[in-house]
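Listed next as C-alpha cells is one chain, alone, in the form predicted alone.
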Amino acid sequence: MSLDASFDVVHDDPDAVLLARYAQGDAAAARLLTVNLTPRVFGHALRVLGDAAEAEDVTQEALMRLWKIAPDWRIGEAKVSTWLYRVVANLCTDRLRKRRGNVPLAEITEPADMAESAEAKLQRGARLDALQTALETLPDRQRQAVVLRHIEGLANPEIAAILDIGVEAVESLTARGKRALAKLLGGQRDALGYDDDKT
C-alpha cells in the first residue's frame, strides 16, 4: 500500500488501521478499537432489541466475529463500522423473529444528568419509554433504518450496505417510519410535555 493510500485509510476508516494491527498481534489496538466500537453497536443493538442483556449479547457476538475475520480483512474494500453494522442488524433480525408473539419489555434506564430536576428526569423517561415502545411496533427493517438513520445518524448509503437494500429501499423505510413513528406518538404530545409552540 502505497503512503498516500494508507494515509487515505487512516482518515477513511481509522478503524480498519486497528483492526489490521489487532491482526498482527496488538492488543492495544484491539482494546482501543473496542472502546470505539462498542458503545455505537450497543447502542444500536438496545434500541432496536429493547432489552440491555440482549443487547450486550448481540454486542459481544458481533465483536467476536469482528475478531475472527481480522486476519482476512482487506483495508479498503468496506468500513470496519458498516461491516460490524451489518452483523448486528442481522443478529437482531435473528432475535427478533426468534420473540415473535412473546414481547415483553425490559427497562430502559440511561444515566440520570444530575442537573436535571426530578420533574424534568420522569419527562426525559417517559419521552424514551414512548419512543422505545413506539419503535417495537415497527416492521423490523423500518426499524433498524429509522433507528441507524435518526438515532445513530448514519448516511442513507451506509445504511443501504448495512442492510444490503438500495438507496431508495432506506428512503422509503425511514419515511414510513418516521411517519408511523409521528402518528404513533402525536396524541401523546401533551401528556410527554410538548408544546406546539416550542417543537
Contents of the next structure:
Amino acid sequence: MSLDASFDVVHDDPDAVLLARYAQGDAAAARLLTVNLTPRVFGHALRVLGDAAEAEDVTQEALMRLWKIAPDWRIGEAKVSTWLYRVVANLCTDRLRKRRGNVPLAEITEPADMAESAEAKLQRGARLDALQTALETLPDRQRQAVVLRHIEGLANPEIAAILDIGVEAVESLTARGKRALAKLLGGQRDALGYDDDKT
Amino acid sequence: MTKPDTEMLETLFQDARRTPPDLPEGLMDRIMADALAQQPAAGPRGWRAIWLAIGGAPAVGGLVTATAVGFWIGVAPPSNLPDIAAQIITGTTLATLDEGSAPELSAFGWDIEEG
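Structure of the form predicted together with its partner chain, given the form predicted alone:
Now the full complex is given, and it begins with the chain already shown.
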C-alpha cells in the first residue's frame, strides 16, 4: 500500500486502521472499535427490528463476525462500517423472515392503533415511538433503506453497497418509504403535537 | 405527500438522529469480552522480538557453530594457513615492510612521466 493510499485509509476509514491494530493484538483498538460501533449497530438493529432483545442479539452476533474476520481483513476493499451494516441488515432480514413465519401477516402489515397511542403522548419520546411504530409497518427493505438514509445519515451509494442493490433502487425504496411514513404519521399531526408547537 | 407532512417527517428524523437508543445494560461489556476473547495474541516485543527476527534457535545455533569454528581455526590453524593467533600472542611477524625498499610515492606521478 502506497503512502497516499494509507493516508486515504486513515481519513476515509479510521475503523479499518483500528481493525488492523486489533488484529495485531492491540487491546485499546478493541475497546475503541467496541465503543464506536456498538451504538450504531444496535441503533440500526433496534429501528429495523423494533425489539431490544433481538437487536441486542444481532449486535453481538454482527460484532462477533467482525472480530473473527479481523485477521483476514483487507484494507481498502470495503469500509468496515459498510461491511458491518451489511451483516446487520442480513441478520435483521433473517429474523424478520422467521418472524413472518410465526406471526400472521395482518399483524405486521397493519399499523398498530397509532391514533390512540399518539393521542396519549405529546412528548418527543412519544413522537419517536410513533415513528418507530410507523417504520415497523414498512416492508423490510424499505425500512432498512429509510433508517440508513434518514436516521443513520448514510449516502445512497453506501446504502446500495449495504443492501446489495443499485443506487436508483435505494432512491426508489427511500422515496416510497417516506411517502408511506408521511401518510401514516400525517394523520396523527394533532395527536403528535405538531400543530401546537410547530416543532 | 403534503409539505407539512414532509416537514414533520424531517423533524421526526432529526429527533431520531439526536436521540440514539439507550444500550441495554451490559451489552458493551459483553461485546468487549467477545472482542478480547477473539483477539489474536499480540506479537513478541523486546529481546524475544529480536530473537525471532534473526531466525530463532536454528539461526542462533548456526551463529554459535560458526563462531566456535572460527575460534578453533584461529587457535589451531591448518598447516597451510598462517598462525595469526601465535603471531598476535608472541609478537612475531612473517613479513615487514621495509620503508627503504618501497619507491617514494609522490602525487600524480608527474615526476615519473615528465622525467
